[in-house]
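One chain comes next, on its own, written out as structure tokens in the form predicted on its own.
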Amino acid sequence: MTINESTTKKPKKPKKQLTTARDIALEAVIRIERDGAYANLLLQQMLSNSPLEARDRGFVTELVYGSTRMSRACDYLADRFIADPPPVEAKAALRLGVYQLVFLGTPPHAAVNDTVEATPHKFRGLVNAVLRKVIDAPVTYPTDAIALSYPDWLFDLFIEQFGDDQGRALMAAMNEPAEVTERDDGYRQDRSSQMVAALVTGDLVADICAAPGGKSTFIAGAEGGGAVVAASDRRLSRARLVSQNSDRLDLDNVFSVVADGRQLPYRPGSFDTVLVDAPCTGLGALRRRADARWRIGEEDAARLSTLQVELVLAAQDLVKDGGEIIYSVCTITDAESIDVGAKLAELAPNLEPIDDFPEGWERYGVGARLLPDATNDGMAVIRYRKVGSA
């Protein structure tokens, strides 16, 4: 470097600090939206980091979620008073204007005021003249799907699966927060959730796609003495969590093994029963998923059902004669759920679906389903009695 590059050289500028719940929620919002970030993981590492109380953290994560989920929405009623598309830190901080003004209730001044006073000072000008419109604006959409703030063709999935009101329905419960709960034993876990895992019954477990361990911890942990429990997930980053949830629950009956649900180190004939949380699109808890909307393709759903059908052709070798095959997703569409039981019915004749289920669960195919609502996530289950050898 010479003398006169180094003494006109800019200093780089400080990072801004991120004192206030807004400051927080744009750049988590500009994370989401410029790199990629997923909600969830990224909202937890930031909160842990801040300054907040339990209040402004709240008000965080319904910004971020809220503005994440409704972003089609939000962003149509923006861009309506905009020429071009604006840099990704005035389109997060005028999604999360609009959110607080359309969907929260936030008053004018606050939402505006505030949300102006986090943004970078070169876009302040654009964020505050765009807000102030869309307050003096009617809310109007030219679409449903913008309204309710989904995708074109998963809007129209739920509308010719479930009919037009069910349908909508469906989709304007999941726009709404997730609703929290605690079991007995402190562990957060929603309730559909727990009503899966309620099925599983029998002495030894193995619980295939385990992670984080909510299923594996509520088996384990059954009053009057539960399930010893194999807990396996495919990454080590995954299965050290199961065991993390089990050590902090003080559970010594859940192991926690690193293996793919397809290719098991057990014994065949082991387990009493086998539960198969398996992946899927998540389409039945979008409310939790913030992002999973905007990630989700229309080809996913048959990508994912094949590997939904291989695990569970691979745990009829684990489970011994007479046991059971727990089946489940937290997704509510044909494509998880009939479909996969009508190819495991050509594919597993020896596994007999199990026409039983506690009430609150509503019969579907072979199997039965929970819909999303206000304390529901949805979730679809098959269960299967393994009545011989494959």
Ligand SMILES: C[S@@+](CC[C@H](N)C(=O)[O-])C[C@H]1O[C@@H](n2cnc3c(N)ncnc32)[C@H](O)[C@@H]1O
Second form
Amino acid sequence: MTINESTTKKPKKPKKQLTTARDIALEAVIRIERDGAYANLLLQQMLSNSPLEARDRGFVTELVYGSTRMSRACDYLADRFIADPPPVEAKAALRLGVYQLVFLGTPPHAAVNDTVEATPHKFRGLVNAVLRKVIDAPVTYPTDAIALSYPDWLFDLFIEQFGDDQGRALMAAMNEPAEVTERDDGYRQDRSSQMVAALVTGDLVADICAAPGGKSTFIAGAEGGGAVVAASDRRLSRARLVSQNSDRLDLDNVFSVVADGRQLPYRPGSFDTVLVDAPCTGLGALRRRADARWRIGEEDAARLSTLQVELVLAAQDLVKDGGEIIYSVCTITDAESIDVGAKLAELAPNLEPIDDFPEGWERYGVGARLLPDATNDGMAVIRYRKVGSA
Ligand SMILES: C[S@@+](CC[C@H](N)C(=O)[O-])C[C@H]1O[C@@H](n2cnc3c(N)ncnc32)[C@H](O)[C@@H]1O
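After the form predicted on its own, can we look at the form predicted in complex with the ligand?
Once more the chain from above appears, this time first in line as the rest of the complex follows.
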């Protein structure tokens, strides 16, 4: 570096210390909004570096996830009082302030004062004035999609497929914070995913979309001796999570493999059961992935359903005659459930749907589903038996 360059360089502004829950929440919402950061990854990283107590960490999580899920509604309520689109720092502060006022029921003085205090100096006047107006104005929305905070296309899709009442009920359920459920072995896994894993039987199982290993470890750790599980995932970094999780749970019957599920290095016909827990839009688990509804596009389900069909077709070769394939996704719309079933009926005549589901599952097409409610994520599954070779 020349002397000139070093002397003309501006001194770096000291970074603001993020000390309070609202400081961290604001910084997180700014990064989600400005940089497109993934809410769950970002928060995990920010909280692991923060000195906050457990209770405050919970509060940050509620603020960031909640305001991200409800961002369309929150932004609408604030935007009524702003002439031009605000800079991202002000927008994020307003979203957090409105979320506390309208959805968390935080006392107005605390919601406003603490939010303003976390806001960069130059936007404090704006944020303070708008939040005070929000307090005095009625909470009404021009459309139900805005009120429930869903993109229009997704609101319309849920209403079209589930009808007015059920569609609204499941959208409202997915606006609530997700419950954390812990298995007996300490692994955190939502109950619906456990219900899917419980469908898998047999001594030798291939889980071909396995990471981070929730279902593989459930199957391998089943009471009375679990199956041997060949747990593969396309991405190395994700397959590593499977190894880490099975090591942590002290399971020596999960074998982690990196491979595309459409080209697996196994002998054909060797498995009792193949689980195809396919990549999907995740539209049944939106409360768990706060930003997913804003990332997923209308066209994604069609693209993913092609991959889902390909994965089941590949699974067909791996399973022995009379063995089972469990196809599952954490979404509930037709494109990735009954439409996949219809394509497979055409392309895989040797796969016979099994009409047997334990209590709790609602039959849907040749498979079954769980709709999202106060405690469960939404899932869809189809259970097949392979009859004769393909
Ligand atoms: C729904 S997640 C699996 C969750 C996992 N079964 C569990 O219960 O913890 C889908 C996984 O499929 C993987 N995946 C995506 N495309 C794949 C492909 N072509 N072959 C294999 N795995 C794939 C993703 O990396 C992701 O980890």
